[in-house]
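Take a look at this one chain, the form predicted alone, written out in structure tokens.
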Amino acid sequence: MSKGKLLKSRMASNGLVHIMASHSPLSARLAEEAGFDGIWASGFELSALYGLADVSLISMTQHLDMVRAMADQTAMPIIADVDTGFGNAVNVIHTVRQYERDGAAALVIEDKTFPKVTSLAADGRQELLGIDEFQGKLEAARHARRDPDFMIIARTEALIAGLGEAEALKRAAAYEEAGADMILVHSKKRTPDEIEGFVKAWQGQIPIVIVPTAYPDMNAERIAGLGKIRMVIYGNHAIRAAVTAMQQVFARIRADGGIHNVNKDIVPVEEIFRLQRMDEVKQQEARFLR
């Protein structure tokens, strides 16, 4: 079964799939162990890992290398966050072929201009492509994929740009017409009202994806009540959790003048060995080293 078909199968059986952001093979493996349905190969998280702003500074090569490394270490479907597709419709053809080849199950393309600015930044520049041009990108993506189960998810930033529900619905309908498999609608409102309004008004046939970073009260029970959402992405919680933990531990070590207090509160080295699958290495050494 291809990774795209696996993702579709999980949506069909579960109704709603829960996708956790990751920025490394290690974080992807932890998400798999926690029981998530898939991995969000997050451009925001990878940008943060490099200490860079999420404004199209990470190259396709850097992001694709991360996706390939994650696909090599987890059996879960990976949804690749490719921002604007790294260029125009011609670039999108190349992008789809590379990500499909290297193990992604789906990719998300957003309707912003390049270079994009991260959606939740206060007063960030949020410029959208014309509908016709973005339809061309989606049609190019469909043309490029080899596996019909490789999913093309169209992300509209109309609500992020302050253009309102009517514009978001208009764009979503046009993107469905161009062949998108799902619509990701994003919002930076602090309550779910804007997203709930969009979902209730949506008359299309393809399902919806949401990323409730700004409106965390949108839990699984509330999502299920709307009936049209099939995927929820937890878009930046892995990197935020990692930063939280490192800040706290680093501060304690400095305050205590050593690791004697904090050592008992962090995982032992043996847990890292387990995640690195050192047992497999030992077995290989015992069998093959002469």
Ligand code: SPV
The other form holds:
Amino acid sequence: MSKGKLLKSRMASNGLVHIMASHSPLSARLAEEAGFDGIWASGFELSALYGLADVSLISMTQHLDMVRAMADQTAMPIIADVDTGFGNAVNVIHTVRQYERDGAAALVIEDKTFPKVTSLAADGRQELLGIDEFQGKLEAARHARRDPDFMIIARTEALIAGLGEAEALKRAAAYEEAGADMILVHSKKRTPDEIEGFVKAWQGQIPIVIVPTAYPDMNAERIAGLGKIRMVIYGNHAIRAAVTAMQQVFARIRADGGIHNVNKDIVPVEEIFRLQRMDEVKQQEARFLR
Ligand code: SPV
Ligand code: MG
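Now that you have shown the form predicted alone, what about the form predicted together with sulfopyruvate?
Expanding to the full complex; the earlier chain stays at the top.
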């Protein structure tokens, strides 16, 4: 079964799929063990991993390499965050071919200009492409995919750019017309109202994806009550969890003057061996080393 088909079958059987952000094969593996339905190959998380702002500084090659490494280590469907598609419609054709070949199940392409500015920054400078040009990019993406189940998810940043619900609905309808398989609508409001308004007003046939980072009260129950939303992405919780854990442990080691206290509160080295599949190495040694 292709990765795209796997994602579609999870959506069909679960109704709503829960997708966890990852920035590494290790975090993808942890998300899989925790029971998520798929991985969000987040541009924000990978940028942060490199200590960089999420403003199109990470190259396609860097992001694609990470997607490939994650696809090697997890069977989960990966939804690749390709930002603007790394350029115009011609760049999008190349992007779709590369990501599909390297094991992604779906792509999310957003209607911002390149270089993009991260969405949740309070005073982010947000510039959107014209609708017509973005439709061309979506048509290019459809043209480029080989597997019809490889999903092209169109993301509108109209609400992020402060253009309001009517513009967001107009764009989403235009993107459906251009052949998008789903609409991701993003919001940085602190409450779910803006997204709820959009979802209630949405008349299109294709389902909606949300990233409720800014409005965490939008839980699974509330999403189910709205209908129409089939995918929820937990956009940056892997990198935030990692930073929280490292800050706490590093501070305790400094304060305690050694590792004697934290040792019992962090996973033992054996847990890392397990995640590294050290057992397989042992089997290989026993069988093949002469
Ligand atoms: C990401 O995780 O890279 C996203 C979601 O695109 S957000 O950072 O909220 O824009
Ligand atoms: Mg992103």
